[in-house]
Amino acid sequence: MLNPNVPALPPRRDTEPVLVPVMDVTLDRRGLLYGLAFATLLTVAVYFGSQRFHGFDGALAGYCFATVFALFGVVYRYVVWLQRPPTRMYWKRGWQLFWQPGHRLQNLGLFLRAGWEKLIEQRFIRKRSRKRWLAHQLIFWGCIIAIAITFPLTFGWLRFESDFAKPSDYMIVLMGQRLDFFTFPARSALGWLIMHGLNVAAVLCLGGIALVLGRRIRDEAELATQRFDNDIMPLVLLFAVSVTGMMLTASNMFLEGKFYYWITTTHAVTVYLWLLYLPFGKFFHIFQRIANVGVWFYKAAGANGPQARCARCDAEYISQMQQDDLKTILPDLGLDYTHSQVGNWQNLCPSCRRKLLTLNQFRATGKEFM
């Protein structure tokens, strides 16, 4: 029943416009140009690296096209991401600090050390949890090995041929050049590792996936925040790629080639989906992590440079460089932090901001703060 004490809403006129939210699907021109440029460069590199497609395997054309599209998507999103005011400022400052005169050699050493700690060793993950670090390492090295093998093979840059002098041995043909100095017996331990490198990569990925899924199933914090499209889908795709890839070897070695065509098609579909998902899913943070090295430069320079002092308590609380950059970035985001007494809200330390908020609340209620 209607409550007579609650006033009814006024009737809507038919002439009033109805606002319908519309999703902005406008493409970024700079990202589009950079994406097309990198995709074109890769296509040209495939053409010349495969000796004008002489060494290109037509059966892998689908993989090559999906890789070119994935590169376009990654570059497009990366360029759009770099245009965000905070990211643009970090990117700009990072390069300025790296190329500053008199410190370039030292900065190169810091860059290599930061790259090792954050990209290769991933020490920041190990500090949080050794099991999580192990899962990341397994997936990381599994993907690195798989990419190092499949991309050159797909592009026609790399292939294996029998040695003319000893047909039981293989040699590597790289960019059309036969590496005669490096041959290996097909049935040796080295030959087995080279021929089964993708299976080794799949095992590493499956081990990391098992650890990640175990944590996501048992950890209540993960269960409360994880999303299927962002957290589970990457694992599902990587699992499908790894399993179907190993099934190709199992069909060839143990099943006399049975179901090989179906497995090949299924594996190709899973790889296509993984490559198409790469620019838009959680795996994109791999490329973002590279730019994080510049943030490390920024923080190191801020810690060693002049510090900003609070306008109220005169305590050091932030680097002067970061304070100035915040005052530049926030207006671009539509945030006005001007302050009548101290000029800008960023001139106050977090402690004084909380204290002033409390004092203003007491003033608004007409009470005194004891």
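In this text, rigid core is short for the largest set of C-alphas that superpose within 1.5 Å between two forms. This one's a predicted model, so the numbers in the text were calculated from it and none came from an experiment. Numbering follows the first chain given and starts at 1. First, how it differs from the form predicted in complex with the partner chain.
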The other form holds:
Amino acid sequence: MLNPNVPALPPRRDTEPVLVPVMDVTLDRRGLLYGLAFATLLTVAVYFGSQRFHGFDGALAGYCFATVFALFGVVYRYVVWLQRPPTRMYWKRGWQLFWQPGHRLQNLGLFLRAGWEKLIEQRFIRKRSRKRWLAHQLIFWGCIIAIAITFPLTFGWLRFESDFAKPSDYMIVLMGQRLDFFTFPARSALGWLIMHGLNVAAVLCLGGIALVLGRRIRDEAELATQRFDNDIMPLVLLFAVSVTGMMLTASNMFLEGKFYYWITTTHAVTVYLWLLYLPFGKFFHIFQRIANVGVWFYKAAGANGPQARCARCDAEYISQMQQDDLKTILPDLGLDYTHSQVGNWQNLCPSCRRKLLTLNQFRATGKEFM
Amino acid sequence: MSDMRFFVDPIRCIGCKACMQACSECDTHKGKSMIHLEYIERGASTQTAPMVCMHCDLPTCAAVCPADAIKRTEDGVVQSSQAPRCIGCSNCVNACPFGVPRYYPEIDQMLKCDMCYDRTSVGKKPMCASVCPSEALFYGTLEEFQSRRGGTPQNSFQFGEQTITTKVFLVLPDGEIGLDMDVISHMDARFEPDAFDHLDPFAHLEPLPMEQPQTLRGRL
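I have the form predicted alone already, so could you send the form predicted in complex with the partner chain?
In what comes next, the whole complex appears, and the chain from above leads the way.
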């Protein structure tokens, strides 16, 4: 029973609201939109390229999903990366310079040349070390071959069929089109090479991994600066993909198909992990390095244009364009190098900046030169 | 490593270039010296200015890098550009307020002093500090430093409106709390008719060999 004589409870005190910790995850809207757009485009391309899934191999669906997600991740990160002030500036300038009226044909030639030297031949790595270059080339071509074969296969764009007239011959079917002008005997050197293309890619990768691993185990500098997630993880993933991929062939050819199901599952998992790592790990440099070609344009244009002079020694030390661009992006990065005496500290050449540290130490100390 | 600090005292520099030679023997940059040695005013003085990376708390070089190639480790060392990422734009070279990073066109990459990270990360001294005969470059604890000389190590620099704090300390007179970078009072000598501080009598010694000695090649 309620007792009416009991004094009323004191009113509740207003307490500070307890802040509930929230997940510190923010998605970049532009990155999300572009990522989704590219992933959707690829999905549509898979749909039509596989003749409305007629040529799509259901057994490879997992690889296809992982690739679509990897594309989303790569585009997302690329868009976020492009929004950084210095990156945005180079992106903008690169295209401006490339599309300059009257220079487009010449620029295309320069682009092809720079693309060959920097992206395919990778001459700059050879200058660092031949062994390093060889390792990089082996991994590069291994990955390129593997991607060129697997992506169209998993998308249903590419498959092999027996020739009706001669069943021992194979032909390539690309986007539903039988390339009957190119048939090859299954049991021939060319047939072996095509059917074992992924094994060739794996062997190339394994050779490169062995060289890289040797350097990462012995080199003092690498030992000091390498990180597991950035430097070892990519090698582990490539190794796992290559070895499990080759084990499929080994099971098929030498073990009468034993353990095939287990191996194929393991291989799929390693490939999914590789694809998930692609946008967020070290492999992202594959996409970043393309900017190297843009920088080549930027430098060429800067060298042909007016040069900035040092406010102290009057030496030319940088293109006017790069100096102006630097002064534009520095405030966006929260850096204000405005200097009452020289306008901006960035108006001094690096050599004078180095000298001025010592000169100002002398000034503060009140001493003359030794 | 946490108690160890790097102290720079250019006033003590005697221009012997031992630091440059030792630096080029460090494993992290393999045959290239990351030390800059400037001649202040050849006509009037033998004074030289050694410059190592000051390892800024908020490095301008990393901020202006379009490729995210410059990383600062948890212990405050700003690393050379990462080889796979550096796209050779030279933004860092031109933006660093201390003028430290260098661009090497033949390898299309920026390299700079990383405080001999292979050594300092395991408690050893950087190559330059271990050989500097006048201790213009000194690596040790604050107590060690104070037991050997006067002056106050400071790590705050004012570049006009911009304040930069660094992991490396510059030796200043007692009472100074930082260094305001003045330019005007250091302009005069440049414009004297006989000023020739752009001449380097030791230029024939430069550059230090870029190619690796045969004995080192196999290790790369």
